[in-house]
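Have a look below at one chain only, the form predicted on its own, in structure tokens format.
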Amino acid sequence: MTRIIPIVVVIAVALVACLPLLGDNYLLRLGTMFAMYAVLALSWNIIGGFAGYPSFATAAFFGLGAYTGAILQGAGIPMIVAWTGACVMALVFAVLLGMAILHLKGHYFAIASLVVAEVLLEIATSWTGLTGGGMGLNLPVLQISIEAQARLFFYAMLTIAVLALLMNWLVSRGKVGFALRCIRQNEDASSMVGIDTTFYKVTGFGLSAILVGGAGAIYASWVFYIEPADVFSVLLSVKPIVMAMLGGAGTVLGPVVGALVFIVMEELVWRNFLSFHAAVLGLLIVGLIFFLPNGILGLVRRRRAAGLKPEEEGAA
């Protein structure tokens, strides 16, 4: 079974990559949003799933990346270089922030990480000379067709989503993942047996930011206009947590499954309950999390284990 999973993942990525061939702009937009959601959920999974730290800083990293990419492109920097700069900016910011707040635990850390996005939102709103303030910031328009733009940003977001998935896989199998899981189980005991908990927490926090910054920069290029309330929205911190929990936090594929389920629910609810879609979507999410505390992958594993149990008893 373990050998089959990588093959299934490769096939799934190849099928998603074929979306532009269908010639449906609506599906292509959904595919781009799904890839972006997957990046956010997979990135949060590093610090929230593996380490168990309830981070609400995703919106801060996303907005910082969006503004970094937009400002660099406005200064004449090539788009891909601007995206790379956004990743670096998000990483440096996360490392410095992590050194400042990762000594906090539980709801204290959650509140501290949540406040960061609000602080950056106020800075972006006030710093009119650089960010455009509350009026927002326009990005240079690409001199290619709309269809070509849609394909470009879809493949860019899909690429960074694949990198996020690969990052989760490498972390889960490596020393960093082992240390983060130990921290989640018992941080004090981990420190006593020689694990440098501060180093690994800051490392995990940095990894949870780097690709989110890139996704923010790609998003800014995709929509050609950003404003503080959009890219620093608290929903960008809440959605990744919900998606990771839906699929299975602390697993490699769980956040991807959760992102797929979430975007399907979001589209269905938006179409059928336009006037009060937020309330309906919220109830659906709460219900799913209540009945699936370990996520969809946790349910699959439980059922598979239950199916194997009779066979094991018969063999005994």
Second form
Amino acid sequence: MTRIIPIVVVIAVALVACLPLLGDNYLLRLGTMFAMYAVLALSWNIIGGFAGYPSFATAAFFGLGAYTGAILQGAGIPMIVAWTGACVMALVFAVLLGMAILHLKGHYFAIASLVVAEVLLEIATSWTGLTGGGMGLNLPVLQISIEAQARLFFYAMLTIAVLALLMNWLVSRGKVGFALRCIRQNEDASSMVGIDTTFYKVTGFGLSAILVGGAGAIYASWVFYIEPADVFSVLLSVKPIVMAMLGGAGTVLGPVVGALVFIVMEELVWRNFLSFHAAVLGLLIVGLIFFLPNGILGLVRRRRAAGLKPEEEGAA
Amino acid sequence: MSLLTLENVSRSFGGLNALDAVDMQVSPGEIVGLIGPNGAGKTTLVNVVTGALRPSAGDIRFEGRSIAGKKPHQIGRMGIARTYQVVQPFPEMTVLENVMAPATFAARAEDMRTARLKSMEALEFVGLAGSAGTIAAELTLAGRKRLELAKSLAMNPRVLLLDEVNAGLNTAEIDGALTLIRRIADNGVTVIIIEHLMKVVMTLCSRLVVLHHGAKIAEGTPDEVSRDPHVIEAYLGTRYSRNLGAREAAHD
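Beyond the form predicted on its own, can we have the form predicted in complex with its partner chain?
Below is the entire complex, every chain and molecule, led by the chain shown above.
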């Protein structure tokens, strides 16, 4: 089983990468959104899933990345460099922020992280000289065909989505993931067994930001125009959590599965509930907490574990 | 040469002196019993030594170096391990993974394979090797206490602080735990044990330290301490000492 999964993942990624061949721009846009959601959910998974810290800071990293990318590109810096700069900016910001708020636990941490995006939104709105304020910011238009642009941004998003997946896989197998899982289950005991909890939490928080910053910058280049309320929207913090929980928080593939199910629902169901789709989102969260505490993958795993003896399960 | 030295260590919570100018020296290879009534400051002492709490005053030295104010993970890596009165497993992990955490982080095993080998060794030592694949939350209380021991042993400790490892165990389980603690000490680990069962303390410990209201009121061999009038008044009670006297008279 464990040997088949990587092959299935590679095939799935290859199939998604063939999406432009269909020549359907609507599907390609959806594919780009899916890749972006996957980046956000996979990134949140590091701090929220592995470490169990309910971060609502995703929107802050996303917006910061979007503005960093937009401002750098506006200054004439090449797009790829601007995207990289956005990753670095989000990482540095997350490390500093993490050192300030990661000693808070549970609800307190959630609220502190939620406020950050609001503060950045206010700054972006007021600092008209740099960000264009509430009027928003236009990005340089690329001198290539619409189809070529759609393909470019799709592959850019897909690339960092794959990077995010790789990051989750490496973290889950390595020391960082082990430390974060210990911290989630018992933080006091973790420090007693020699885990530098501050270091690993800040590392996890930084990892949960870096690619989100990149996604924000790519998003900005993709839509040509950003405004504070758009890229610092609280929904950008909530949706990744729902996606990760939907698929299975703390697992490598869960957030991707969640992102896929989520975007399908967003397109198929919510189009028919335009006026109250926020209510549907709320109901979905409540339903998740009650019926699927371990997500879709949790359900599959429990089924499988039920058929195994404890020793086999431990070896798997 | 003392391995662990507490010098004038105090810790207060608001107006309450949980530890009040405690001096204590532990030599390598000793099994020291820490006794005293509830609220005497025994667990606070363990917390202060392991870095969970900062001392309000005084100094703690381990192998000559001051460790007062250091973080728990730093102290753990130096070779001071503890178990908790209320067991603290990582509930969703397997027993083996639970032990691999200290092997990986405190004892800094080179890789996961080494950590796994070391952890299996520790599990075999405490007799839990058969449950290596069990989820920790599913163990019995006695099993979880053994798991705590295995976790602290995987840290390669020089000093092990045991906070009421026997609480809640039945007589047979206590005998098993005592054998284990003796074997740990035989392997060269210095043990400090908090214990309410006088039978355990009297047979296991080479030396006792008695705390009362945060202050050290007596120190010495189990015999000396059990005759100390302050200890009898504060902790043992007159009936215990009379019984002890009667038992000894019967032996003579």
